[in-house]
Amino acid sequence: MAKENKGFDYLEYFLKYKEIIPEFDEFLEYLEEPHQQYFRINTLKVNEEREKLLLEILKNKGVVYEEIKEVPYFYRVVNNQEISLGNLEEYQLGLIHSMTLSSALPVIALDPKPEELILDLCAAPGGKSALIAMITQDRAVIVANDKRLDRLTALSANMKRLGVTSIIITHYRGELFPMGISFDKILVDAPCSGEGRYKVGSEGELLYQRGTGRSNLPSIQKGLLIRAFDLLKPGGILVYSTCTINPEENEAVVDYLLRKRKTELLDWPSPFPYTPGLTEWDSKPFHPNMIKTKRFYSHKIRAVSFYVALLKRVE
């Protein structure tokens, strides 16, 4: 975790979102809590019988956990500040994988199936691609793409560690991904400002994880979403997600696609509480079906804030 703007007035920063964040004071309080650790059992290496044994081993190593009943194979680390999951042998062997609970939400919305051709357009470091592989029993064909070579190294290492064999790794700028192959389903977990990961330090400084201060993010996100749509088969499914709260990177981007292409917003059953997407921001109206998109706030799900939109290419 890196520090930015020591002494920064985080209240003033987030005040612009006060009207769209439910229980705003509770949200601010949660910013001062450390990031919550979660892990999932990797069923590509651990069957149901061995899962119980694995959980007992983790318990004996001091990991206090509780099951997330809404999402199979996910667990919350109760003794959050006492354990580093990445240092465990079970992590190194690929028996478990550390990922925030909300990172599973775009994959749940995508609902991947065996035999489907699936593109993860901004895949590195690969947690969502690996979850897609696990859900499909490693029987889909998953193209995991990222533009940054250094991040592809981490993606490749994670796939090997987790025993994923259904992955094809590619290295393209997402908005320039080659045409010619049409996909059944595409995930665009877009680069974003990362506001959903922000935390506040003891001196009021703003802390963040993998955020970016680039001012042209919405234009990049729109380019990614347009290219992803054009790569879909007729009737294909597209999920757009970010870990930010900013409507300019969320609803405004999806609204742009709705105006440029023949696409339909779909609803999907969420396992966690959410707030419907915005139909207006800063006096700018969005498509009324934007309420089918979902905003997940950190203080409501005890994980990183996320935005998820599910779309279908109209034939």
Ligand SMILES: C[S@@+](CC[C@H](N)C(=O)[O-])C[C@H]1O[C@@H](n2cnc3c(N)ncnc32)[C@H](O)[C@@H]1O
Given for the second form:
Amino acid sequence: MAKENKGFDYLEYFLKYKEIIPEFDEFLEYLEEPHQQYFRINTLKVNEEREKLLLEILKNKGVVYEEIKEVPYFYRVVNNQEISLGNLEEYQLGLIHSMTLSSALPVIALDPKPEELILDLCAAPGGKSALIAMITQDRAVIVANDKRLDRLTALSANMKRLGVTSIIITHYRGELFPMGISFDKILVDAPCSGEGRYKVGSEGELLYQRGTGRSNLPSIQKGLLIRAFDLLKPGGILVYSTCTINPEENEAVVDYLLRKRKTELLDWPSPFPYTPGLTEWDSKPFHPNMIKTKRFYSHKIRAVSFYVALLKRVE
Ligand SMILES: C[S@@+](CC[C@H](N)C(=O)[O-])C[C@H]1O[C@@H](n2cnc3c(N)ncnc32)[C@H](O)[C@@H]1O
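Could you please show the structure of the form predicted in complex with the ligand, as a counterpart to the form predicted on its own just displayed?
Complete assembly follows, chain above in first position.
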């Protein structure tokens, strides 16, 4: 049963998504659960042999975890309420990195490989850049860009902690990222309203609510996506992701790119259940291939809701 609301009317807020979110009541109930913590073994610092030892140490420190079979090196903290991963010495030493499970999905779609030149256009504080570095064994060249210097400071500290060396940090508004270098792959993990992170507190108040009310988000997102496309090599790969449910920030943004540039939506094998992207919202039709984009809902994956689109620049 959804909680009686005493503050922001979260029920009314999410009601607009009733038709698009499967098992809507379960979704509302899941909003009342605290954020689930996950960690990934930092394979740049921990080899297979030491992984077992590290897991043993974490267990002895009271961390009850469960392996996520679908995504290598990922673990779910079972005693979520009792543990704060950021306080563990192993976290501070960079042996583990904490990130919500769904944050891995755009990187899985990007499928980064050693030797590729990869741009992470909105990279701070660096969770996905770090994962790209780990998957490529620190053998790609990753340009991690963000427009906020304070967040880039956090990114830089994260890379140092995790021992990532294949990253170049840049500080541009993504829409104005200099042309001249073309990339094999680009990730646009866009600034968004963050609805996928919202939770409901004990008084029925909406928690983690940051971006609502910023009505210019879709135009920022469109500007970022267009620039990212223009920075791709012919045949290059582009991933657009957000942690919001709002179709105006998801399918409508991707649809805009499809109308403005020669690009193709691709399918990709998802390790987790998803709902296909929408082909219509608010009586506006989107490109039929939008079903190749993926919506991940928090109650289905026990992590922040995410939207992921994989695109290819047509040669
Ligand atoms: C969803 S967060 C990125 C999270 C990051 N990818 C990670 O995995 O840690 C969005 C980021 O976009 C940045 N941002 C907002 N507007 C931007 C712009 N116009 N150009 C570049 N970055 C921007 C914000 O500062 C924020 O760090």
